[in-house]
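Just the one chain here, the form predicted on its own, laid out as structure tokens.
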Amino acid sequence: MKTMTKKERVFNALNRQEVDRPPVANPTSVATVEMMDLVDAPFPEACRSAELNARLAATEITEFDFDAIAPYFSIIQESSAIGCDMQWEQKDNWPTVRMSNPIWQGSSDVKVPKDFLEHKDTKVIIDSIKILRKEFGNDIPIIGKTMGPWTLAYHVFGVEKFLLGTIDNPSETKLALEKLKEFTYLFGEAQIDAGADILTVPDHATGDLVSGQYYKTFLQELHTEMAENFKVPLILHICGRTVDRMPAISETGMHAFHFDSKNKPEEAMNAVQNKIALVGNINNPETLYSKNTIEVKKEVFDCLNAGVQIIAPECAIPLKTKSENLIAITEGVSDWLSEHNKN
């Protein structure tokens, strides 16, 4: 088979056609602050910058060879631009919401602010889009990243208030999310404006929080939507324990599912019935912080034997990883290849 660029890989992995490797690509974040030393792009400048995330952003093809890159590294970028209080913290650390404090009581109060997509926090990611593709040309897939509602609603009013909200006034929260969702248009449609091939849509509707029958009656109606709405490809992302939910996620025609190590790669197809590709699933806080190579390129193997598509960390990786666990994934792939080719 003729050699694909990372495009094409991408694309017929997420269509799950065939392709000369799989791809490694990881649809939330490779930031480490190995790389902002590198490149002269810490936290929280990388975030608040485009250039300063562009530079960092690169690295997933500069340094480590993945397939694609994603340059919004966390998951507060609209939080900010809607009013949300931000703690942005040092290179070490990830920007958070302070959820304590939330801005909205209920789906009354959700407005879009009128500069929403000019706000710094919003623009950085648009342009740091626009830089990525003058640089990298139409070889290099660029995906963005857009919030679900469910993500948002648990920002602009705290998770407790939002998950009792589910209990005590369903029909409430469904309105709420529904106007919620205005912001993952907005900013999904900006973001493939500005070059963006594919788009991660970070949902936590988590197994450690909510069940899977809070998924089909919440969330698989809105993903639905989505999916016949976009003009690209969509890979959902959910944290955490999730095969419960995978049957309803495949039926949603998104084009792939980002899923967590707390669900086996074998487990994870069979729920999905090849509807659906799969994303993942290397452990992040165990494998790829403090393992060495031999036991990441062990999950490469796990997951390909089992059949998923793309393969990548499980979410957004430690910051304090190291590269040498990064590199081990794309080498993973290599010497799966080499091995499956020779039997």
Given for the second form:
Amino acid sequence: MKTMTKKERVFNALNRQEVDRPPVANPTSVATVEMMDLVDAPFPEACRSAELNARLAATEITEFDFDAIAPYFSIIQESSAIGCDMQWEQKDNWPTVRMSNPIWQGSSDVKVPKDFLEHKDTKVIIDSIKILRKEFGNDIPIIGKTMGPWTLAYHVFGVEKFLLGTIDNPSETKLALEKLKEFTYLFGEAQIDAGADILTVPDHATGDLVSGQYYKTFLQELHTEMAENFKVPLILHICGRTVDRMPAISETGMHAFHFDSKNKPEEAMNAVQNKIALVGNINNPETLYSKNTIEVKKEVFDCLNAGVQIIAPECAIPLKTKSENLIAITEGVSDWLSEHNKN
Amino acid sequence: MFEHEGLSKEFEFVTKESEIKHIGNSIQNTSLKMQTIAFALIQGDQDTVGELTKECLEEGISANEILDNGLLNGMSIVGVKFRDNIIFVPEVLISARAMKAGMAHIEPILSESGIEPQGKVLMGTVKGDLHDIGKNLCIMMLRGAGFTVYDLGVDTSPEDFADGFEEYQPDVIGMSALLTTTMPNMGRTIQYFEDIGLRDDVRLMVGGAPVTQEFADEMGADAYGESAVDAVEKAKELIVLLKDLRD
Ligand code: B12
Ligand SMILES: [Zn+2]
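Having seen the form predicted on its own, I'd like the form predicted together with its partner chain now, please.
Now the full complex is given, and it begins with the chain already shown.
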């Protein structure tokens, strides 16, 4: 097969079509401290300045030779623009929302601030995408990211309060999600206009917190609607144990699901029945963070043998991940291919 | 099985041999009223738990009996169901809220009666980490099991833990971390206690999803707990250990 561009490769994989080699990408984040030092773009500044953001994001191509660039590293840019109480942290930790101090009580408080898309912390991603588009041209896919309403609800209402509400007053929960999805659309569309080819939608209705039924009750419809309305392919991201909800996720019409190492590649492939592409699922805290390249490659092989379409770490990688372990992902794919082609 | 039909149904979710024995024995000879409290707690029905607890106290049933035979029996089943993925965090949160409704009547009486608590535990999520759902569940189970628990909240530095130690004089300190970036702060806290000469005065336990027994050993922690149920077991063991150490 003729060599594909990175973009053709990723798009074919998202559409579950043939590829010259399985693509490697991380739809959540590959920011590491090593890279921050290399290109002099440390956290938290790299989350708040478009130039630094683009510079750090570019290392996904220049240093690791992955097949896509994903410039939105955290999950808090919208929440900051909405006005949540923020803790920006330093180079070796992720910025975060202080959820013990939520800004809203219920659905009636949900309002889009006038300057939502002009706020420093949303604009940084939009501008970074523009910079990257210019720098890398059209053959390298850019993956934007826009938070789903469930994740935003954690930030604006506080996790425990929001989860209690799902039992006390589920119709109020639905109303809140319905209103919060406005942010998902606004920020997503703005990134598409800026040049994003694909969007990741993190929406953490994880098996570590809620049942599979919750996904069906509160989110399946909203996600289906997003798949219809956005003009670019969507990658849903939910970490933790999710096989119980994968059949529902596979029905949404989204292009792909980014899954966690708590689900074996094979059982995940069985659960989605080729109705959605899978992206994943190299373990972060143990394998990428503290094991060696041999172990990383072993997990790459497990994914490829199961038929996972895009090879990726399971979620935002630990900031102190060693570069050699990330490079080993791409190398693992090459090793697998040469073994495969021999037979 | 038990007099209360709903509770008997709930008990079917307990499947481990040792737990069937332990929890089963604990419920077996309790009154229908205690079983109703346990059941209401599992359902997360805070009004019923609150009202029944008050009613029982007025009838002269002791606070301890209501705690042991009603609230805690309910909470044990909640803990098992959560661990075994039968229920999830929202369901545990409403049970915790119901537990609180009962404890609001019981706590003042227990503290007046001067009954010695199981021990004192100081809990916190380590520096740089804001995840607290797991830590809060541990606190709930520890309180339920009769420990006095002080909560330092999230983003707790080694110095904060040391200040907390000075203030509350706990037997056990529990640290929680959910991020690989913040896990090393557990080790730093342990080292800090060494540095200021307090290491032998307290037992340190650690937990949180990415933490493992190996990691705990490497850092020099005294115990690792993998769930809220486990946190109670480990705290009990550590207190025995500390007593031996002190004697
Ligand atoms: C809910 C959640 C959040 C919530 C936290 C809300 C809150 N108030 O706690 C929000 C959305 C805010 C959040 C934010 C972030 N999160 Co988060 N989050 C989770 C999630 C989905 C579930 C964690 C949880 O509550 N589990 C349920 C509880 C009950 O389980 P538990 O905490 O493990 O606790 C049990 C046991 O471990 C034990 N235990 C816990 N503590 C202790 C202590 C002792 C002493 C003992 C004995 C036992 C014990 O008992 C508990 C009960 O059984 C996990 C995914 C996962 N699979 O774990 C990611 C996860 C932890 N988050 C992650 C990340 C990256 C983040 C962010 C950095 C994202 C970002 N880019 O902004 C921020 C960081 C914020 C910060 N600085 O802390 C990553 C961590 C990756 C890594 N390896 O480091 C995870 C693993 C997701 C992933 N797969 O990558 N998160
Ligand atoms: Zn994730």
